[in-house]
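The chain that follows stands alone, in the form predicted alone, written as structure tokens.
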Amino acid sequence: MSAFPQEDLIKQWTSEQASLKQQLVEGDMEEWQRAPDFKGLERVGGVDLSFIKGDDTNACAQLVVLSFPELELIYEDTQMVTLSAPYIAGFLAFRETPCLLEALQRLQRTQPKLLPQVIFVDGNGLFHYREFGVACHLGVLSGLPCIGVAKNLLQVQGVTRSEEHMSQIGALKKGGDTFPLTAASGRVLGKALRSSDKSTKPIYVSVGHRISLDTAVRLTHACCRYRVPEPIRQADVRSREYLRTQFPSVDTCG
């Protein structure tokens, strides 16, 4: 793809992103979100894409739905997909969201009673170049509460892997401890969370849609058996296993 078409695409996507952002809802909108023990929450979803190593076009799109608080699998959807949109930094959602949204729509059509009440997305929400990452994109298009959970720090809006940042990580002493991800503007765009006592590497949680940051962090911690919340971990494990089974001679990557 030449520079000019990509520039046109960036303009188009920037405009679409800004339009979708107008529909973003920050804050707790459901009764279960306000309950201390999340009473009323029964189904949590997770989505992920896994790729064949060296192939950035064909991927395994995975949706899982787990019971809450047991975190047992009650539904899964596994599909090989071909991604037609190019990868452009800051616009990952335009590449990945369509197939994830299709998985949710299939579930809505076939078994609507199993539709998740909240979705964990392997990526960022408000913690993004223009405060509208993949978790926001999927949340707005699906209308469902979404939480972005990233394993690695996106160095954006003045948040960097500085000495101060590393010092803050060192101050996270136990599972549930957090510190804010504060943009240069002073706005808190997410939180770093030590998800378990055993894991010293934090995860980065941000609002996707229809949930507050504090609730998103609290629920993420409640869904962590290991470093990564179980809905995302299960989606990742199952998509990788599918690729290993279907393409045993090649490596996979998340």
The other form holds:
Amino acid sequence: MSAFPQEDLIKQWTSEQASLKQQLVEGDMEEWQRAPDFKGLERVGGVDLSFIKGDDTNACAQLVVLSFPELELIYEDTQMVTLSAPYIAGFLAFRETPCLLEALQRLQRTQPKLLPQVIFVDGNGLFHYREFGVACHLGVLSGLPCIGVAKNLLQVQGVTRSEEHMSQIGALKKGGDTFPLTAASGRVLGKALRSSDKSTKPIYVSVGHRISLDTAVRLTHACCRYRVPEPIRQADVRSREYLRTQFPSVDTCG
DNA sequence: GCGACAG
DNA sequence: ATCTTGTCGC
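Please supply the coordinates for the form predicted together with the DNA, as a counterpart to the form predicted alone shown previously.
First the chain shown before, then all remaining chains and molecules of the complex.
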């Protein structure tokens, strides 16, 4: 077998990100994105992968489509997949995007009218080392509007978990409150959002594709029943439930 | 060399 | 990502 140093892989992936980035579209492109109440938006999607404890190559890939604004499940796709790429911070898309695109293609092929008008992705969009996170990657390759939502802060481009950052989190008083994630360049790459009155820890929202940051934040807030926006939360809950029933732990009492 | 490292 | 139950509080 030929050796393929991680160094080479990273070089290849870096140039691929730069190439795909040229197709990235920022800003609102649909009428519903401009509407105060998102009139015209009927379907929101969410994707996620879940793993079995000691196995990092086999995973359960999940795509859900919820009605908007009710946030009720109207479509679900659950599929066991074998991942070929390793997880490397900054290159999450190369690991997770292929199986998510396949899920979208199955939906496109069988029930195209149920395709989501926007997809919430677990991970960052523009808030990324090279401003091209997994939400941008999936957006460009699918052509669909995407929003990146990270549950943990990626310390990038000068944004750190500093006293200043902690202080800004403390200043988020109610659901919907935000503060910008500003790169050293001065560019706002995303926003920290207190997603509900009850949750203290913010989520980090950034543009994936074909949507503006303000619209992404506003819609994310509108989709939060709990800390994590419902489309992603449903995808997470359902993929884990699938693994729990299909692959029960082997080493637990009998 | 040290620390950071979405999922 | 996963490891993990009960517990404290509203």
